[in-house]
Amino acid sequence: MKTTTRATLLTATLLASAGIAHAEGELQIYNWGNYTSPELIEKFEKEYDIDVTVTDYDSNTTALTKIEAGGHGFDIVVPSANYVPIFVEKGLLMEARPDEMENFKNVAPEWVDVPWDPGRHYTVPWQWGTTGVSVNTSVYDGDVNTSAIFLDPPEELVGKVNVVPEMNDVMALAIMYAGGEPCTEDRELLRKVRDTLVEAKPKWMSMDYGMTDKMSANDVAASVNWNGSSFRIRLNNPDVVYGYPKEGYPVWMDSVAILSDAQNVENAKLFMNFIMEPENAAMISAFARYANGITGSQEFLPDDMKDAPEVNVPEEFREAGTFLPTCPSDAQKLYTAIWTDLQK
């Protein structure tokens, strides 16, 4: 898990030069890593006033392991759609009711009855996108649009491929490349999973989170990798290309929540309203690069995400995503168990 860190503060001269002694209050967010606009926060905290501190996660699991815990000060967290589910029934999050908020008018209609949050009680949209593979041509210059990048690696991928430790995902790539559909509870098509990832691993490089640097500067030849960081990356690399595997990828969305035990819950819903703004939106997904869910954010977007194949899926490849549902708690533990094989 990554370290904390402040998100942009004001500093002391601004602080004076604005006439403001003491901020009024603070939040704290827990956020996916490298996520968070640094221009979203400052603009935040000056609108009201308001010190803000961001701490880093790499995965679906690492953020529900820490708050489960208890202890951990945050009060928002932005888990994917399929945990959204699973933080509910813990009783992990506030029922915060964003459906009523003044900017909820600006979320998508196809993102507000959503069926991990009927209705938006609990979450506002904060961006969405794929799990697919980002891979350097200059290295490999073969089909990239498969899920073989990773499981059964080219010879000039050998040694050179990173995977991201977030399960679900992972989990679904290899299962839809055995030919299943995500959640399946088949412990013949999943004994077959749980092979042809483990054959794989020694073939791999790492299982970390953070491409985006790594990528760029020719540290890594191929991942599995979500379509923004892709993205990034082939800004800073016109070598890197996102390839949508033809087996099946997962489709997702990572959602804004108000944790249950939150100390601040008047600065964490004021953020809530300020993030469905379409301009604010937009400082978001211009980030991050990837698609926010708030109608009338497209006209503050960058002109290069406009067309960009990362964020806007080849025709071709839209039938093979599919939206990642929450799995039942049995298919789960046997994708933990899985999961747990693959790493030791």
The other form holds:
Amino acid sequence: MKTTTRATLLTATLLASAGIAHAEGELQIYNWGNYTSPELIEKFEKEYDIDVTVTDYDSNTTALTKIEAGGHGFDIVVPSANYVPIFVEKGLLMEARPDEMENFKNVAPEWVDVPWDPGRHYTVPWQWGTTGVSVNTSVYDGDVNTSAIFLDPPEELVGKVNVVPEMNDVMALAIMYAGGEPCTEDRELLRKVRDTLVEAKPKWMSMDYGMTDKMSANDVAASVNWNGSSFRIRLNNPDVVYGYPKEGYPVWMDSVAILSDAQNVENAKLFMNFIMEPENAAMISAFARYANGITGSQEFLPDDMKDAPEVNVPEEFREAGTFLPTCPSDAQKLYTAIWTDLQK
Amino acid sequence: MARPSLRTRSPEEQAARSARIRASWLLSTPALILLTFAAFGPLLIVLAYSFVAPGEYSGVVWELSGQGWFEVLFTRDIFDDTVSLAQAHLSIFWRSASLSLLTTLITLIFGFPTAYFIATRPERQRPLWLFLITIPFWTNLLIRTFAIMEVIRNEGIVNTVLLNLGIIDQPLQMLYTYGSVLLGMAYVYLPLMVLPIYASMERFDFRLVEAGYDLYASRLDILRLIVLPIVKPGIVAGSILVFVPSLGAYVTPRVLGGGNNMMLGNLIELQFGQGRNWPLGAALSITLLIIVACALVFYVRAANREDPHG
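Okay, that was the form predicted alone. Show me the form predicted in complex with the partner chain next.
Every component of the complex follows; first up is the chain already shown.
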């Protein structure tokens, strides 16, 4: 009897899942890990009867390498601003003209004519944020608004700091800590940057991603981190605060783009238009806890985001933020060399 | 001369024989083609990549360059252009080799008694014990590795128990250390050691042990002079099965080492990803292949030399 019931159940489940799988169309999204709101995807699937698959990547370089290699089957990618020109130059993105889409009017004016995609012919805003440090104040209660947290860790944090292995963010923080501008090619300064990083590394515990989980669970006491992740950690672990390094910190935006070899172009365009709807943009932010760049999404945001210090940059730290540009390839080469050496 | 019968084969027999040989070549053609394409094809591409120049963001530029191989052992300072030995690579080579050897040793220490235990059970019980050994294979390697992480993390099972018993007052930092990688690898590869040792022990005639006792041999003598020589092929096979994949391990050091305890597999991945140096990655891959081949030759030779009867 029991086996029969189970068999029936199994068949029913199979039938049900087959029913779901039989959607009008498909969409393959390639996005950063732990960054895509499941509710948003569910809503999109229901509204357009499209089957969405989300695949994760952990860094811009990973995404670029995999897409350039071909045969990936993805329709949509979400590169950071400084990587968009590289993607475009290599012919990897489709000129999808989101600026002619119905919901484009909702994009906040300051995010329309952006240097990496003037007039938004390729991309629409996904989320923007800052890179700083997350610190567990029950381990260290000193000043957190400095890159010294990981570049010259205080006694309490030695052997307990993590550094996310995202080259551009970490290099920018280290360069600004040494007194330079992002994208500098000043060799004297870069030598100082390298020496600082190399000296600091033995004091780090790890160079890994996934801080939202690991700092929530007290596996890591401090880390280079992104503001939204830090916000989510604080909700689980109230001791964790987000620091804006006063020496300078990067501001970034990740944008949604359609790949030039996308199989489901129409569905991808539907998705682009869909996420520029304020209510939907708010769903993106409610999950990953970053700001989104869509006017009118404010009123749909969860209450705890409205005055969160991670999302609303305090007045005194605003000056220190710099939007990360795309560095010239010579600078990029130097950074890669320093970075690869550091990772070994 | 020694086998005159070969010479007296009739022409008909000869023809039949060569027809058979032709047929067997024909039959194995699909497999040979598949092998050539699937095994040697990619290998040749990797070899070719190791001799060209890296592309700007990834990929390669098709111009001859020895840079990839040069960088396996040497490093050029980006600021003052001085050439020195690549300390970082040497330490990664050493970490990979030492971790793999230790893993082999640990799995042997744990695997041998386990195999002995199973082989000495009544015949009807053995399948059950073997079945238990293979259970971990049902779960994906990545998930098993994350499970270990759950056990040794700061608020994991081990630390919680020790803290509650009052044995420690601060959680022990076990995750992201050399030890955690070693633990993970030993756990993952243990069945690969147990199974071949068991296979050679299963055929072992335990009356030989009784005979040894009758002749007043000590327990150690019996292990050293009777059991070990006979199960040695199993130990060699198990060691190869553990050592070779250990050298190229990727997931375990990545997850349990926290990106700070890199092994060769991770170093290779770095070159194809963030390092954007495919030629170096290719050269390192071939280096790994050579190390594995050397290790195999060494194992097999050592096994033959010490065992003239086998």
